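Next comes just one chain, in structure tokens: the form predicted on its own.
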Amino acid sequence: MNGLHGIIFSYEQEPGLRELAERRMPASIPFGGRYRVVDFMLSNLHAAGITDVGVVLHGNYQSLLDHIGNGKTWDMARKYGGLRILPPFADTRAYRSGEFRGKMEALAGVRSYLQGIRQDYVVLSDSDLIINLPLADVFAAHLESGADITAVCTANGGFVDNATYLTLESDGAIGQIWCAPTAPRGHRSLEIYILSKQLLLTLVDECSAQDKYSFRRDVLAGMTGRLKLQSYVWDGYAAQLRSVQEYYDRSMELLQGSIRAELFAAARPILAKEDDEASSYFAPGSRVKNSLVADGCTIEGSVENCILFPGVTVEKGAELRDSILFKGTCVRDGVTLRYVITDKYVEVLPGRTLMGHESYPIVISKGSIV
């Protein structure tokens, strides 16, 4: 699909993610035992044959840079085109130390990059979306409809805070747009949009000249009568991570085989940076039930309904249930954990008991000793 270029936005902080986003952007939060959140959108683009992608950054993005590198994992390490990092050095605002107010302001900061895009069409996406989407089908539907902008949306899932909701006509045309309502209205936008490069440049210039910065308010809602807006309804699995509770709930859903089978479909594999860990070791007498365990773990205790990232150690006598442990976490002898999320390289000292709740899991910051 040489006619489509990818733009991923990774500049927004999410206060609801609390300790998980203290030292990283939401896009680089570990997910599912071996992935980072951004892996899903990059893999969607890769599966659609898209090789040219720009990632718009702002804030604490070092972790994200370390992870995606030159894009080799997703076949985007190219001499011409490929993966391009777009940090805020291109931002011309006098107050550029603050994060972008919206997508249109972020795009105005990288306008020279947009001008040089080789493809005729652009797909815009947030980086906090967990989905396995057939973007090739979305692009084909966009071309067939003749729409100015096609928005991917869903009727599945619960209410998401600060989301965009769309009301659809019988032919799939978008009627009303609701920005951050207090209750769901119609279909929820997954913040994936396809439009032509030329239209995108026109909208960026117009919004910049009028000090307008929001894509959903100033373009979607503000130009409803001027632009032909079409929907692409996705009825498969999709999750947006805006809070610790959403992160925990969506992670634990992966313990369901049906969701894993859909999200990690063989036809469109989700690719991740290789960790080069040895196989995990399960000691005699250890107990592991209904859990995802990555490579490089050492399990001597009891693990049930958990997700363990590479290099986790669970010593003999430790009991873990309903918890998520990031890379390098060490759980000592006699520890009891339930409804706990540990960031990378946490050590839980012998004999400790940490009991969160399903509706409010405990989060332990990176490198902590508790």
Contents of the next structure:
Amino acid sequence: MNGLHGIIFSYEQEPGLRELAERRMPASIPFGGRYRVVDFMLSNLHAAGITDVGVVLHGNYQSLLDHIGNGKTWDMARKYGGLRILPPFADTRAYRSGEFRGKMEALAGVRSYLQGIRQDYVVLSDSDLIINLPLADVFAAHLESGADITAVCTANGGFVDNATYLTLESDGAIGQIWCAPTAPRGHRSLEIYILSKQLLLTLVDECSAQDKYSFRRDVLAGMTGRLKLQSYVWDGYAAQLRSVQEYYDRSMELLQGSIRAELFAAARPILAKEDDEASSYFAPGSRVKNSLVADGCTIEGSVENCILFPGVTVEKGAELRDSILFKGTCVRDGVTLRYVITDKYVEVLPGRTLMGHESYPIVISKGSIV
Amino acid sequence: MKKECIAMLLAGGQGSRLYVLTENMAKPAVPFGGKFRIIDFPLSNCANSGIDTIGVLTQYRPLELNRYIGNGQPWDLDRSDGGVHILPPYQSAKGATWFKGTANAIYQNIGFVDMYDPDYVLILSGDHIYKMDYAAMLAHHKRVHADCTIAVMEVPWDEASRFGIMNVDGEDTITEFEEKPKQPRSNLASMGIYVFSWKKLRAYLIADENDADSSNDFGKNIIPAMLNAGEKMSAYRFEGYWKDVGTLDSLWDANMDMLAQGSGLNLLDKDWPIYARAESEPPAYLGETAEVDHSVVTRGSEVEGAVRNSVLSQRCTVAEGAEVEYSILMPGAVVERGARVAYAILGENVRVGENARVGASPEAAPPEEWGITVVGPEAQVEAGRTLKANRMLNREGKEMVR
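Swap state to the form predicted together with its partner chain from the form predicted on its own:
Below is the entire complex, every chain and molecule, led by the chain shown above.
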């Protein structure tokens, strides 16, 4: 079958995400007013017609499992293929103890799953990327170039910690690979790679036999001479969420119409689990400016430059600015919030004031009562 | 497999009194309250009441409705045993006919009901807005050993002559049924929601079908026949919000009721959720110049203008400088810059061009000429055009007085 198969990795914790990733993987952090981070990559795969996807898991993935379910949201609940959750218990070897050190080790742990893939090509991706990528075009470019591996990369978005940077030749071939440099060097890899199933199996076996575990160091950098590496340069919006600051800044960018238009392009919709909420109610005397408001909210207070997830309550006299309120947050009478991210079901009692700063947004943990 | 109770939902009405809104879709598929469609109410009530097998009887322009219901997944009705089934008229060995009336629609589907061998059948309408626990009604039916239980609600005495009125004894057993009585002796109005013991109903349906003079209608024929024969008929009193939205005015009223506090219709209440099939859209965006007051807004919408006392469904746009008041915008409706929409219903994907005027407030028109203005789905109101109060516009651009 000459198609594309998806593999999504969700095994790395990001300490920089602090309270946001306290009880969940980065992949299941709420983003954009009603999505989870992983919705974007799953929707990218869906829009490219991909139905078979394996999600490689490690760590505290309960919240991610709850969210993904059987993959129905992305049309991946299939009789054959479809979405497959690959927890670390799939393999009999010792991988279940300790975290995966890298993608190649994670893949070695699901070797038998890889063997059974029906498609000829595989797209590997991380699960912490916010993007609306025309993956079908990337695949077409990969087939046309005849490359062994195609890497999606970008020149936009500034420096990202612990990222892979690629130096490109004039024809788009990848010259040098930089793993976690301290300053940007060329294009930043978005950690989306297309290669053939056959090559992937060969690489997994080779790396495993030599105790090599890193895709970028042991495969990309380690085999530059042997493999033909090609780039696919993406000019559009892409956010890799590796810290609270990054989370906050990239979230606030969604208040710009042009970025929303690109990220939520009607041709490739971002699909999320239905929240089953009624339309949001704006009471007399409420004041809402430059904000995103999901369904199920009741707003009586003042809201400016904010992102409100489903089912948020903002009582009379509350004043919210530059803040992000996750699902079910309840802000009582007379509360003031500035530069605050409240996790799910936080309640802020009457009259309280919480202030972070643009350079240090504060996060209130899930279920807290302040 | 045997079910204790299944529901049959009458969704085949022509909806002719919704005029341009139902030119291309069945009434139950008409959007309501921002996120929902009318049929979400009975389907969600069933799901919340633990009724997992529903036959939906369709007839007129069913495409939109069929697509909307799909496999029933949004209402948790995608079951391997039971679930939601669309039942259009079909050709049997004896030939094919349209559903001649509500009773005939069930008669033609006796075979469907028999497949589940139910003890009870719940008959529902596809044009009512309400939240009701059918399990409580069924429990009442069983407790009083009724053959038929009819849900009733108290209506104001001066409006009683517009309804089918039940006269009852001290135990709420129905003694008499009067359709639109001039001199009502009770103010208990039938809500068009019935629980029947299936064996009884089955026999009456067959007898009714054999009566050439019958109009094959529950209210006109089946209920009176059962009363005359002395069957045990019980009234089940319902307290709460209920409205028949079969007319443009009542549809508009019910939407406004939903906005009002204390109307009894609270869709944000999580105890009895109403479910909908909705496309995945990003949250609504309210811009720097947005003014939204006593209104609901649904995801996918963009608001830069003023919205007061109104209902915005998915993907609606109100541009900067535009004003919308006391109006219902169905999914995808667009109001461009400087346009004003007042006391109006805009159908799906309607576009109101720049500086156009649609509808007027009751103060702005003589009482005899005033009414809600309705723009049919997909219709365009050109820039600068005025569509007065009490007018309708269809997708071909034909303007009519209501």
